[in-house]
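What follows is one chain in structure tokens, specifically the form predicted on its own.
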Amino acid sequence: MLDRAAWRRAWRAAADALPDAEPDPVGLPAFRAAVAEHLLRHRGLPDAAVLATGGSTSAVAELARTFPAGARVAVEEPGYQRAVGALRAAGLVPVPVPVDGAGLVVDALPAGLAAMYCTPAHQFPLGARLSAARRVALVERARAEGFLVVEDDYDGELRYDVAPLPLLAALGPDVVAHLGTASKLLTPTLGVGWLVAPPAVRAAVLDLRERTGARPARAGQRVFAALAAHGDLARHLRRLRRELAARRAAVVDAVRAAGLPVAGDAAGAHVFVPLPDAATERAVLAAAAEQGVELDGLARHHLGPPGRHGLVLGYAEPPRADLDRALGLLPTCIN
């Protein structure tokens, strides 16, 4: 979906820069300014003090290393297992917290947390949007109990027929670390993202980078900044929203035509299709594989034993012809 001429132009602009005289732990000024403008225009977050990162998971890994070993971090269940892996690799203890149709169940958060990792704009993988009331409740608990909320806004720019809800970082800039990425917006191969966090958290990340020599790569930052500077980023986002809205409609229609419900279709680039049990989930995945179609089941997205079952259908990556073919085969795989 990327305009190839704009993509080439951005890479040429990135290549025009002279080699850096010294490493920079913060990020290129042009990149940080472009992200700040993007967050204000598309996510309603003003005055963002941006740190460059290598993407959302990379940022989770950096944040995790600023906590003491053994600290407890709540995660959504089911949830994003790469984030869970990053927490474990840093010696932290992930604590599963249930999710329902209104997102994270804030009342189920245990005491004694150092942080809470969540995906409020479009919960991964169930697709729920965290309700406004629960957003306020989560920020209030974080303030009262002294834990950090890590808000992974991995596809927050993408929503359909619904009004935006306030970012957690806008509600609680003192207790929320906001993560963004170019992975869904542009491509995961660019390896670029951003972090907006309270001053103490920002300082801890910069201190970690200074002690370890870790630096976010600058090539992707330059490409992102060049796309933003020429207006190509905004044009691409408009095209992306139109294309994904059409794909989302096709996916929803196909699933409902097969006699199944759909959840999580108000935002993002995937939907969730509930199934009655684990055996049905395995059978559908196997039937699809026999047809040459790779589907994603909910089982692998659990930290503990799977408590819910279904399909996680992403529709952004495959070429449209491949997506249409897979949707055409869906009824035979399900029935």
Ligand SMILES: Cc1ncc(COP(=O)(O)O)c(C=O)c1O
Given for the second form:
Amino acid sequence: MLDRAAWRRAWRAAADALPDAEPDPVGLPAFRAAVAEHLLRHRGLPDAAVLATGGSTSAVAELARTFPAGARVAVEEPGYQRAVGALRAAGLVPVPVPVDGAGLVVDALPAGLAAMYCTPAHQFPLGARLSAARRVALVERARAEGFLVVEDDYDGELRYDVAPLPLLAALGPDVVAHLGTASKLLTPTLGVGWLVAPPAVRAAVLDLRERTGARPARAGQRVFAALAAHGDLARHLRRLRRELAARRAAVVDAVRAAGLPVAGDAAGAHVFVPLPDAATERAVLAAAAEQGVELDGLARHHLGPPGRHGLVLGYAEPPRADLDRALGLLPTCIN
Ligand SMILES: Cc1ncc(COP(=O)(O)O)c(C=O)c1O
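Which structure goes with the form predicted together with this ligand, now that we have seen the form predicted on its own?
After this comes the whole thing, all chains and molecules, with the earlier chain placed first.
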């Protein structure tokens, strides 16, 4: 959906800079300034001290390595299994915590956590927004119990007629590590994201980068900064929101016409469609596969045995014609 001319222009501008002589663990000033402006304008976060990352998931992996092996980290269940994988790969112990229609069930968080990973803007994959009361409760518990909240704001810029709630990072800058990414907003091709974190967490990440030689790649940062500098990022975001809102409406209409409910907020790039049981979920996936349509089931987004079932319908990636064709086939896959 990105304008081809803008994309080429940004890469040309990025190529004007001479190659770097030294690795840079913090990130380019122009990139960090562009992200800070983006966070202010689109996420209501002022004066963010931005650290460049390789994207949300890679930032979770970096944060994970700053904790001692064996530390317990709460994750949403169902949730984003790549984050779970990143925690495990660092020797941490993911602890599943339930999610309901108001997002993470904060009261169900166990004691003894080193951190909690969550997706408050648009819970992945169920699509709920963490309620204002739970945001406050989560930050208060993190302060009282001394754990870090990792806020993965992977698609927070994408909302359609849903009012934004304050970021956890705005409510608790002392206990929240906020992660953003260009992956949903632009493309995973750039391999860039950002981290805004309390000073001690930021220092631990920089220390890890210093010790291991890891650093965020500069090419993607340059392209992102060029897109922002020319106004192309803002234009793209406006267009993307319009297009995704229209696609979402088409998906919701088709799902309802097929006699199924839709859960979650009007936001992001996927819709959750609850199904009554595991057998139905498997049958719908198999029927869709037979018609050449690859659907995503909720089962694989669980750490433990699935307690809920349904379809996770992503609508950003396929060309519009393919999406419409898949939607047309939905009733036959469901019945
Ligand atoms: C919850 C969540 N976080 C992060 C990402 C990806 O972000 P990145 O490419 O920056 O790792 C995704 C992509 O689907 C996601 O669902």
